[in-house]
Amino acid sequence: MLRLIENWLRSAINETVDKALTRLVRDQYPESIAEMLPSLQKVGGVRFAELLMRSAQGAPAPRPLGSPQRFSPWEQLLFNPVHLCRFPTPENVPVATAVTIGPRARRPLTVAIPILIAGMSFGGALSKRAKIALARAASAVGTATNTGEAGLLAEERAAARLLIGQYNRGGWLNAPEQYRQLDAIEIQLGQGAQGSTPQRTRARNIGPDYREVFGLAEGEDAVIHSRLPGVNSQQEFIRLVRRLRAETGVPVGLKIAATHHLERELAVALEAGVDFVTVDGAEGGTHGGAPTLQDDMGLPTLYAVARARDYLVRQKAAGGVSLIAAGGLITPGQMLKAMALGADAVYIGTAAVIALIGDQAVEALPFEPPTSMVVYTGKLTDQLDEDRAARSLQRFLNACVTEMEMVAVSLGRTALADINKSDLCALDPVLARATGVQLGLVAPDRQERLFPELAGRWQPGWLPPAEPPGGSLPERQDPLEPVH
């Protein structure tokens, strides 16, 4: 019987394909289904789908997880292993991974690894289960997670050993009784995927738990304004930073979308006395943003990090003001390259969410996207296993740091923080000019003949210390330790 069914199916499929191919080649091009092929190639699959969504809905298509375009040419930067000019780090010498954010603050934030979980809000982006799992994984490896633009979720605060909270444009975490519970305050003025554009979550998508955390009335929309409430001048921003620093003692920083006005923005931030700056490149993700905001606005992460670091150095603020890179950092190599260009730490969002879902994605596929298990409005949020999710992200973070340590050994470094531009070479002359990384196509002694205007800007290499840095720093758990 099964043989008969199989033969019938094969025959039916064969006949259908034969008729389709015959019609394909005989019909005139405008009447053929093949007419879609050049259209798809010309427009692109993603843009084709979004074009249809705009025409059907009459509104921007809220694309999740950021732009599919790859703006930062990370693959054009490579690390320089050493053999004799400087010896690799002995395998019995540990590589220091800890970093301190806001060293000038009365209560600096020290994390065991330089990878932080980016701001993704409860309700506006992620479910409660997802936020708790992110916090638990971050705590297990000794790093910090971020509230995103939301109110203070009690369960997240309880699960997070270190919590960075966003003083935000919605005003939901801006009261003293809330921000005094934080380990660092990040004043959120914009993000890479949406700039400073206002956002609105309709009341119909807001459940009771969301309303409670955000302090919203029944039927009230959640609105993120283009400006921070009460901050309509540079002087008002400066007063806000100084008040928060004096009142809390924790690091107070600024998060902005990377922009060609970067140095002008940083000048105001430094005058205010911020402890850290988060620069979110154009590749930054979001729970759902207009494609034009994601694809056509901002500055790529790679160039933003290099420019921000150069400005901090010129202003003699590097070392005192921490720089956090964000926006499309997916692989450990990209994260470490951002640090080599001058970032003290990096945020990951999209990568963290994908790692959080991990092998639970099979529970959603093929009929629902895996993100339906973690976004607040997803159909499958109740199916996310918090333990498995936290464990999956913990393993991912440990694997990333292990790979970073392996690179450090090959570079002859004993701390991730010691890796710098001299450990990189660029494969593109324009990239070399822009970043101050030497061009790998020619010998180091020929660099200044090629780029005389950059004379003295190249960062020389240096010998690593014989012993690893001392001091008491937090340690991440062994990869096999359970998440508590």
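Between two forms, the rigid core is defined as the largest C-alpha subset superposing within 1.5 Å. Note that the coordinates shown come from a computational prediction; the quantities given were computed from them, not determined experimentally. Positions refer to the first chain, counted from 1. What changes on going to the form predicted together with the partner chain:
- D428 shows a C-alpha shift below 2 Å between these two forms [criterion: core-superposed Cα displacement of 2 Å].
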The other form holds:
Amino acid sequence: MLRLIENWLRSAINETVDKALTRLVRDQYPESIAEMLPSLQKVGGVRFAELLMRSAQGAPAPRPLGSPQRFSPWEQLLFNPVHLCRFPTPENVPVATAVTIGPRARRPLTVAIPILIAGMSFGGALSKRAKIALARAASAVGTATNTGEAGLLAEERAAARLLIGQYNRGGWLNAPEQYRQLDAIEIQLGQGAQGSTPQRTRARNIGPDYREVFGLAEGEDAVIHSRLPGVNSQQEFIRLVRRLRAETGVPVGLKIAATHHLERELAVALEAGVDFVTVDGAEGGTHGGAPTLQDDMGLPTLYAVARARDYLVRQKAAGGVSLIAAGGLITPGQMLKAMALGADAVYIGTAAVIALIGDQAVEALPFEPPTSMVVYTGKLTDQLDEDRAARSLQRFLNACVTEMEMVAVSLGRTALADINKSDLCALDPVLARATGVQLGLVAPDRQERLFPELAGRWQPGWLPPAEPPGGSLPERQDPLEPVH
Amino acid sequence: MQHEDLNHACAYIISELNRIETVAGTLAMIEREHYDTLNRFDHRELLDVAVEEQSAARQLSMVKQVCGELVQKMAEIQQAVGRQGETGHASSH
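Following the display of the form predicted alone, present the structure of the form predicted together with the partner chain.
Expanding to the full complex; the earlier chain stays at the top.
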């Protein structure tokens, strides 16, 4: 009997597919479903879906996790392993992974690994379980997590050994009794995925726990303003930084979306005396933002880091002011390249969330997206096992740092913080010139073949990381001098 | 607290920090060896313990680094205390 049904089904499917394929081949475009193929190719799958969402809702489609576009050409940078010119690090020598954020602060923040968990707010973005799991994983590996633009969630504070809090445009963490509980303060003026655009969470999406942490009245929306409350001039920002530094003693930093105005923004930050700067590139993620804000604004993370570092060096602030890179850093290779370009540490958001969900994604699939287990408004937030999630992220972070250590060994370095531009080569001439990384297509002492203006001014090893003010390069030295 | 007491306190703290630095370095090395040992087993729970050992090793290395930095700061404080003591001693004569 079953055999009979199976044969009948096969016959019916065969007949249907035959008819469909015949029509697909014979019908002209106006009548054929094949018309979808060039349309989809022209518009693109994601844009096609978002076009339909806009037409259905009449409002921006809140796309999660940031732009799908890959702005930063990380694959155009490669590390330079060593063999004889400098020897690889012996395997019994440990690679130092700890970094200090804000060394000039009265109470600097030292983390065991240079990967920090990015600001993702409770309520505005993630569920309480997800925030606690992030904090537990961060504590297990000796790094810091970040509150995001939220109030102080007591459970997160308790679970996080090191907590960076965002002094935010909603004003929810801006009272002394809140920010004095933090290990570092990050003044949040913008983010890569949304620039400095205001955001609003409707009261219908705000539960009692959210209201309590944010100090909202029932029926009140949670609003992130485009400006920080009380900061409408550069002088007011400078006064704020100085007050927070004096009052708390912890590192006080600035987080901005990376833009072409980067140096002008940093000039104000340095005048204010910040301890660290977080530049969030255009690839930065978010729980849900308008696609145009994500795809069409900002500066790619790779260029933002290189420019920020270059500016700090020129202002003689590198080393004293820590640089944290953020925005679309997914692989350990990308993270380490960001550090080689000058970042002291990196933030990960999207990668951390995916790793946090880990193998629990199967609980949500195929009927719900895996993110429904971690976002505040998700249907499956109650199903997230905090222990499993924290362990999953801990494994991911450990794997990432181990891979970074492997690269360091091959580069002959004994500390991740020692890896710099000289450990990279670029495969693209424009990228090489823009970042100060040597072009891998020609020998170090023959760079002038492609860049004639460098003739007689190039050091054989590499462009020194601490380029002197004015950009003048040292005179050419013996081309056989070993790299250091 | 008297100047001499301050000086002794600084010396004591520096000595203890040096000891903690050494202990942290040794323990970090032991944790790394444990990680290597545990990684030989193809057992999920042991591999998780191995990951924890590696994290512990890195955190102990961080403690070692912080101790080194604190020793430097304490040495600066001790020097400042010494200078203040000398100034006070000179002015009293």
